[in-house]
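Only one chain is shown below, in structure tokens, and it's the form predicted on its own.
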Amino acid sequence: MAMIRLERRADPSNFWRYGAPLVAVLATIIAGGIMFALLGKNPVEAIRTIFWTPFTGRNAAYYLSQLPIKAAPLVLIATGLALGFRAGIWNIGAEGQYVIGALSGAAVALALYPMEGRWLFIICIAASLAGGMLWAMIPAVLKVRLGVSEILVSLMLVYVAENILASLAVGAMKNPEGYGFPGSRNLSQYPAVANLDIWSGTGIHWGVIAALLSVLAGQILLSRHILGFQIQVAGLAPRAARFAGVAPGRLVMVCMAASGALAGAAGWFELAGPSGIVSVDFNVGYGFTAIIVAFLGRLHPVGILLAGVLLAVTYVGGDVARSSLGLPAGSIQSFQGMLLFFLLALDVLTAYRIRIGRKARA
């Protein structure tokens, strides 16, 4: 009888290490083909849709300046994650901390209103960090202090988290003037801290700069910094790491605290900018979608900035498929959400080749 198992590599493939990214794409619109068939549309048509609609048409322009808007949160929360997943520390939570850290930018520009002032922009940027490295501290704190699981409590958060704000939106933030409606003033509105367009009529507004910001601190970091290099260590060899003088519970402290520092400031972004309101349904999953682009980038800055930029094009084009083809908004989801399954599935290839071969007779 045939069978079939792994075998562990003498060493890691180069092929599978690079090529599984490529070949998790190519899987995902494969299977992502035989799913829009199964819901009776022209899969050829979709897959044309999602990845080639935003770069041609009369409407170009408009999509090619969405790719950044949507991408800066994403690529500014992947690079976060990014340094704790390679240092062996799974903050699942950033969705959480994205809430928290717009709620709390939202609160100080709201019991400022309508004060004037750019600089009142940067306390907002300052009041985000704050409130999502804070939010990320709950199980770094219980992760170092009692050795609570990270990755259960600060998923268990997010769910904390949207309660907050479902409460906020119909409570202590609703707009006095918003005749009983819940839902914040529009804060893209508010001139003191609307995060303003760059290029005017774009919408390319700061977070993609910060994004982009984000990506060269993370390549510095990781490349010339000795925090870079524990991060790597630990995250390689545990044991090496404390015989080289890496203090376990400090590098979960600083790589939570940064996590959730930058996904902080991406909800800030995003509510100052191209969201404008807190709302009950103000979050929309770019916590949860930047672990796919931190992944898909192999946790390497540049590639996060590449695997953002590709996540923004399903966003934008599934947008532009959801309203031309009549596909289901769950559709678009579960083919981002086959992306990481593909690419998970296809890393156990780089420590492992599969052999088929008979069962042994007892």
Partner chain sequence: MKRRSFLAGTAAAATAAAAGLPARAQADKIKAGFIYVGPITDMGYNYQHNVGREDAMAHFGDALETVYVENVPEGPDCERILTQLALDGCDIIFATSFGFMDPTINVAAKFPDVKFEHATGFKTADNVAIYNARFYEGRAVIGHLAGKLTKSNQIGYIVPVPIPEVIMGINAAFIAARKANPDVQFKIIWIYDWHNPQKEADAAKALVEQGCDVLMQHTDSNAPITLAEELGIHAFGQAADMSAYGPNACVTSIVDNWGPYYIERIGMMFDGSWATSDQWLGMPEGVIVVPEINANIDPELRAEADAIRDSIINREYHPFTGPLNKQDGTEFVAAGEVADDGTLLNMMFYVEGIDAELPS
Second form
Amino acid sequence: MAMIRLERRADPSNFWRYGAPLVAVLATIIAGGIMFALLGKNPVEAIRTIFWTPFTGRNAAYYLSQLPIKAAPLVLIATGLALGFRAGIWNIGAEGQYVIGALSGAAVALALYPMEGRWLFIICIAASLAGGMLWAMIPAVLKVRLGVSEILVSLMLVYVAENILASLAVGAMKNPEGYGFPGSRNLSQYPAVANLDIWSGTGIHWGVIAALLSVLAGQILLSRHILGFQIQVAGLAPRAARFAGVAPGRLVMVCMAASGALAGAAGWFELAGPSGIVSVDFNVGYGFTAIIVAFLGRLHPVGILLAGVLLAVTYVGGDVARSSLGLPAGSIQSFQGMLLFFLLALDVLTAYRIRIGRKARA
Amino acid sequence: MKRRSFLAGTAAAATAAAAGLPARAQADKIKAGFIYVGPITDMGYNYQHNVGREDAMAHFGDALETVYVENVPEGPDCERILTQLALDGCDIIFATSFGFMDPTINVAAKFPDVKFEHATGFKTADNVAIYNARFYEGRAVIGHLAGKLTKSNQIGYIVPVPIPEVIMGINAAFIAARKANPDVQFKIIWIYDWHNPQKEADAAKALVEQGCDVLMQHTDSNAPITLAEELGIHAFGQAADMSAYGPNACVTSIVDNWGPYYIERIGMMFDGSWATSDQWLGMPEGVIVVPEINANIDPELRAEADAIRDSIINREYHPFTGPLNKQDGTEFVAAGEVADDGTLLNMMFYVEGIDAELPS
Amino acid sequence: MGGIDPILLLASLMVASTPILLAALGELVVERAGVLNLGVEGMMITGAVCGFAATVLTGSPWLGFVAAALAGGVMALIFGVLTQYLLSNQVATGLALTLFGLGLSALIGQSYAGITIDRPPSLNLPLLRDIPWLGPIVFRHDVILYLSLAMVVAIWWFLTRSRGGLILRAVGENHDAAHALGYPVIAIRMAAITFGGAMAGTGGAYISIMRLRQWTEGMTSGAGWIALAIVVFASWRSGRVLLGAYLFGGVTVLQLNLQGAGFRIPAVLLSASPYLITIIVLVLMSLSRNARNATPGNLGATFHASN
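Starting from the form predicted on its own above, please write out the structure of the form predicted in complex with its partner chain.
Let us now look at the entire complex, which starts with that chain.
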């Protein structure tokens, strides 16, 4: 009986490592085009708007500047997560750490308002790193001490964090000059802590710098540092790792701490810049999307950078398509969903080849 | 009639020209952008803003082009989407939710030639006008109806978040209901969400099970009305005319009718007379509408409600007319006076008689 | 408690909890087979819209539920093909499924907004309905609610008493061993994943067809995530899923009732409590020797037979 099956390659295919994402984008363009056509829109126009507007046309300069703003939190969070994912440590609660990090920074900023001095910004970043890290330490400690699944605890803590955010936005952090409306003071208008463009109009704020630094640091860590080696070994061969002197508990703590801290900082950079206000709608799912970004980037820092930018393009271009072509919000979300499916699906070609034919007899 | 107003219009223009006012650019075509916080299919708040956009399109025909973006969260993406509308050539942009306030101010500073209109906020600029509706005026009408309709003297009230707009509504309804029925009491449930059909349905059910036989809501979904229809009790629609969801249950609704305002403001763009303003519009201006009361209601009561509605439309009656006390017994409006707008916009207290505590 | 009628409260609680109960039962079977599908919310909302649309088009809510189960199943198949055949990561694929489901449902639902349907009739079991106390709480509900209770028993029986359940658990516990024994690991997991999708779809449709009788974008408002929490809370046991679902659903209903009765309650603490309780349960389980092995051994792991 003829059948299709997968056969593991002796070595990962370099052709498919780079080719698979391109094929996935092409497949998404075809499937998405069909969807847009079904919606009665010109598919070529829709696809062109989503992928090209950020780079061409008279407003390209602005849209280009929005790419780093959208990509930075994804890249910053995903780089941290990838460390753990490589070692088989599943922090899927980055969204919660992002929220708590932002709230920690905001707590410092609002407590010291209207004190001046740019050093406050540094303190807020430190607070957000610590806040995100501590929130991630809850699942880490439970994992190491009691063997509780970090997947489940970190996920549950997302909802706890969201409830804390909601309560602070309408309660303790409410703007005293806001006529009773929910939401804090606008921190992007508080010069001491604002996270604004470093070069005006480029969209490059301190979070973008931090994201680039994290990619660089991640790259060096994984290729040069002993910890990077331990992470790789722990992920590939957990039993061998023990013989190689890896302390699994310590590795869990380090990976969770790093990913929590980076997610927390991402939250603060977003709050002090693009968002400005502690509001119920502050978190828009970067922590979850970053998990997908980490896998799209093959858990590799540079890959994550590329994946983050690709998603940013679909966000920015997708929103342009919504207004200029009147596409419903749901169609853009579906389009992104398809893109992720295809990227995740075709990744298999890197490590496996498809064999069509009779089952091997060996 | 038409001709007369046309003549009046040209006369006014002529006077303006004669008075030596700077000639303002008259536009042949205007592009207007709208951003909504939720889906336009919510059949409530966002749906009504979109109806207002469609009213404006019908009014101006081909001269007006509109674009809209729905489902824009009140977070980091809002500023980019506003900028995008400005870059796409919108002459005027309506930001229809409170949380769009700071992004609107920021983007307006970057596009001095584009006019912005922000709903329900409090920050203006040379090119940012604000507009809001006196939702509480409708509450006075339905409060009276609710007070007369309840047999258990328990009225259920489903509310989103404790902000002045909402508290003002509770107070206005309570004042009217107590006037109609001195024994009436409110049961209030906060769901901390503007549109959450499941929670609204659960809250409505809880209120009915605790003895309420009339429901009011400041939340946006029609779930409570649908439930009221099934249980055979009375309820009032919010934001949109919800009678279709409760042909028997829906006594009437408080409808946000933004069309007249959008037409007026876009019209000013055409004749070049747009200027920043701060308008709080209600039933007299037709921005808040209380539609025909359900025919299954006793005609006498309908007439009473109509009379209250007309007295508000004619500005003869203000829902916050003294003497009025706060919940703690201190007076906030003296006898014969009416509450000023500042008091209303900062209303973070219940009026006397409400047996509930305001969440902090 | 002033004004709160415990009988009505319990009856409401059962209705409010049924969507999450259905979805959690489905996810329970999926996780017992060793698969973690985080796309429950996406499958629920797709079921909600497809079920509602089918009800509007055919006039039959029962066909609506069938359509919802099919829609949820098809969504789950996407997840299944990606994770089982193309070996994609389950966490990432599940999250993508939720994103896709939310978008797709909004698209499908565009032409169904603003329509209401009649409530499908309740069974109102004769005689039983008139039993004091118990009658109004338990015997005046709709058939889907009873189906959800029947599924609790059926899944309990299947997992603990049937040979099929034994094989399914073996696959979830150690897929390599199960494979070595000659069980078709992938086929079993695909079946479990599809079943989970159908249950999630049915749960979603319970919201649109039974509870609210309308379609609104995003109407599941996080029910799928609560269902995921319930499975963990229940330590992967069918009976405890029922307890968890009623407890989680009950917290919301009770919270609203207490407010109506005039109690001042810390809304945030109450809303966060199901998740905090789940964490505490996980910790307690880890302390008890018996419960420590409750987590399916291969939960979330990718299986590929190398020969």
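Positions refer to the first chain, counted from 1. Just so you know, these numbers come straight off a predicted model, no measurement behind them.
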So which of R86, G303, R322, A210 is at the hinge, taking the rigid parts that turn between these two forms? R322
